[in-house]
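Have a look below at one chain only, the form predicted on its own, in structure tokens format.
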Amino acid sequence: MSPQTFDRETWLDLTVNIVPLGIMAFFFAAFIVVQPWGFDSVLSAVQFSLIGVPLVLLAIVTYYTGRAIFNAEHAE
């Protein structure tokens, strides 16, 4: 197995998940900095969980998908 985790072809396959990850990370950071609706503990927790939980789950799924793609390409 090569020393790098993913090769160029695997990164190209993962681009469809990396772009939404970047968009979600941008909005997560923007809502931390700007807070357009003010800060309420319950509403802010719901707001950040609606962005943060899918962000983390998509990152995990993207990593395991990349490993599966890489292993399938190099299995032969």
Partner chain sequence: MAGEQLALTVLMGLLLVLVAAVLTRLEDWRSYTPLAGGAGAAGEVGHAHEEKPGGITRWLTTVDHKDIGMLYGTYAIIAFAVGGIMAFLIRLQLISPDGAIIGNQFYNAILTSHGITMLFLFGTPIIAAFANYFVPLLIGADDMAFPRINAIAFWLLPPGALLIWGGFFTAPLGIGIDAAQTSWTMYTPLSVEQANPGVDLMLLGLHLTGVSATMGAINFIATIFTERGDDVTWANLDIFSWTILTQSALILFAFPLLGSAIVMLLLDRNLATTFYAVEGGGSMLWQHLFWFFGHPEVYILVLPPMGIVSLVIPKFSGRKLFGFKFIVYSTLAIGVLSFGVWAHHMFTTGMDPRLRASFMAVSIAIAIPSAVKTFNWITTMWNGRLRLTTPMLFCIGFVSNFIIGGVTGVFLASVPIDQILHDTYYVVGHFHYIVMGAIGFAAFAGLYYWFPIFTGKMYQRTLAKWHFWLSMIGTNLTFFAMLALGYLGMPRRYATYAFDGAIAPLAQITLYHQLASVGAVILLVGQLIFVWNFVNSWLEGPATASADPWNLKETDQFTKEFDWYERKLETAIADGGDDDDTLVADGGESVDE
Contents of the next structure:
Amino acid sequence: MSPQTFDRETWLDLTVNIVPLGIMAFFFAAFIVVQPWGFDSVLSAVQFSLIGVPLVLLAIVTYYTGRAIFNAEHAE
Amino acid sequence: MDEQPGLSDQYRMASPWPLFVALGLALSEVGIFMGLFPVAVGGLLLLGGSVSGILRESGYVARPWRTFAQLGGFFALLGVIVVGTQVDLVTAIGTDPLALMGTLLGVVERPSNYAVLGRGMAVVVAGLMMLAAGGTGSLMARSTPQP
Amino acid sequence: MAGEQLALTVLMGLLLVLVAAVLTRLEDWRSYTPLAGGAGAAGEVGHAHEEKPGGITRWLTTVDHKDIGMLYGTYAIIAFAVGGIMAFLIRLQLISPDGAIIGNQFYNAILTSHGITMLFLFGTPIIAAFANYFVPLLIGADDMAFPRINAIAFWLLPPGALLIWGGFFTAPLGIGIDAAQTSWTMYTPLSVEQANPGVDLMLLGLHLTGVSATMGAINFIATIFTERGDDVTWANLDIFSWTILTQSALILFAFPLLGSAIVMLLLDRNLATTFYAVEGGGSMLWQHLFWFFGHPEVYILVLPPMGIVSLVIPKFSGRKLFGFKFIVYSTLAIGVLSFGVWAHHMFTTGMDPRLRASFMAVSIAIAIPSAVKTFNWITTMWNGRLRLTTPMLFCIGFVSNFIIGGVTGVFLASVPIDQILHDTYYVVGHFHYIVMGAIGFAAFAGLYYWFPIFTGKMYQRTLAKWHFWLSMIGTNLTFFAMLALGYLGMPRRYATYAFDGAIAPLAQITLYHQLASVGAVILLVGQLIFVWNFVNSWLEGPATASADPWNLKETDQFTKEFDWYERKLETAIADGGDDDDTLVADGGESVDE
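Having displayed the form predicted on its own, please output the structure of the form predicted in complex with its partner chain.
Below: every chain and molecule of the assembly, starting with the one above.
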């Protein structure tokens, strides 16, 4: 996803999904820094994947939809 | 070719089958899960029949009776697998096939006394009926000359 | 037992013979043309000139997306009436702390059935009604991708409803099948232990509606991907079709899971498996599976209504939808994230605090896309040339109720607050603001907005406005009182609430319950007006002459479905249609009575 993939307009449209991605990234980082309940190999792995998996999936879906719309617009 | 075309080739946006596919699915689910032997058998027959019909109508298969028999074979196999989880079929056929027949007929007679076995037998019976009907239908269709 | 068996066998035999007889009457088996060989014979094509048979046969055999849409709509409105009467009985019961009119068992039964009826028999089908009728028109398709599967999906619903309500019909017969009392969430172990076969019937009915929804979803995805007209691209696909596409994807992942979970529950109940038993998967397994379906279900129900609102608001604001693509992307964001929040329904079940924290984080993140839409709708209306027609009023009501329902929901997403408010009327108030205040209102907006298209008539505007205002006031009275009840600590689901005065302020709780019941009466009156207006205008209203009842051409928003309607009207007039009757427009200028 280099800046050349989309033009400025499309990036602007995509910000709407970058905000929730940012919130999840914030909590992901926060839970790495602050661990009030300690670390447990299984539970902590689940904890981080519960945030990480939706984060990655949303990024992928947003990217592909952005591409589909961008391409459709520029095909005209 | 003929004076009286069927509904679905007379009208472009009509088909009599979907209603019966849905009804067949509903009846067979209720019959199997609630342990109602006749409802299960009837529902499966209706489901198989209307699935063959709708496939024929939309042109996915050419010979509906053969599809009906194939679906019957599939159901019978599925039922035999379910029955096989309750009765050791291989041993029973090897040692005393008549006793096995007796047991299974007893299940058909009083299916509600057997939890899994009764349901499995319902699927087997429906499958065999479809196989028989579908086979006969195929033969009759072949002997009738194409108009 | 043997006698019953015989009777059932005879009945099934008769049914099959009857079906065969009907089919023989309808289908001439020998008329099928051999596909490869004979299809070239030119004469055969000649008789396929009519589209549909007449009378009741038309409705039983139709595979036309518009007819199926109408069937879905009729079905949904009947279910809405049934579920609404159940809700009304619930509210009547709670007027007095000891229960006013019905027994506790019956209360539990209608409480269970109200939830399932509204979500599965009204919510999903009414959306399918709009989607069936309008998605093909909006994307320029001739029909759905699989018209016959479309019809099968609809016809699974009536047996589903009969099974879900089955216990109410069989209870008076005294044959030991009563209505299920599991609550709509069907939590184990309660739902495994209740021996009543009515629970099995309800589960089977739910399973059928799930199969139906899945078939419909596959059909919509295929239609939107493959059947779009040449001029419809991903860049100009309308917002309603976008939401239907996302909703269908959610259905595809969520409903099969519900189906499997239900089958496992049925096996536990009937064949002594141990999926949800303590020695097997444990009863928490059901909650995880149920809510992994259940939370996406919330968005399955709310995304298409959001699409309708996004479609209607610009039409009566005289301008384009603000941030069209924001809404598209945020719809997709909701779709993805909805699968990562399910355990926020289970914060009080004693799960590990680390997991709770993660679910809280994603639940808070999913609030953003919903909030984005709200701002888009408000910005679209801001300084616009608003026309307060009935569909527009319902859309504004949607936005208003959605804000209250949404903001109360953000608080519930936060673990500490949820621990206090969990299982109280606050939760009930929150989700009813969404399901009635938002989803229900959007359904009404859609029904009024497209009323001219699917009936060829116009509704009576004064009655429609009465309907709106009574619904708006009733909804807010009933469900705001519930929020207050939640703060007072009133637990949900209870049939009576004659607490010890030392535990809870009984006088206040009774007052709020009564206020909620007053709201329910107002809502009921509003819906009676709606039904009268709907039926009366459809049957006796004057035919519309204009294909543009909303003056959409003026603001250049005459969309494809109205294009289609215009062509249809022109054809009808060319056929000698009657164009003397004029349209009584609601908000349009050419009122000509």
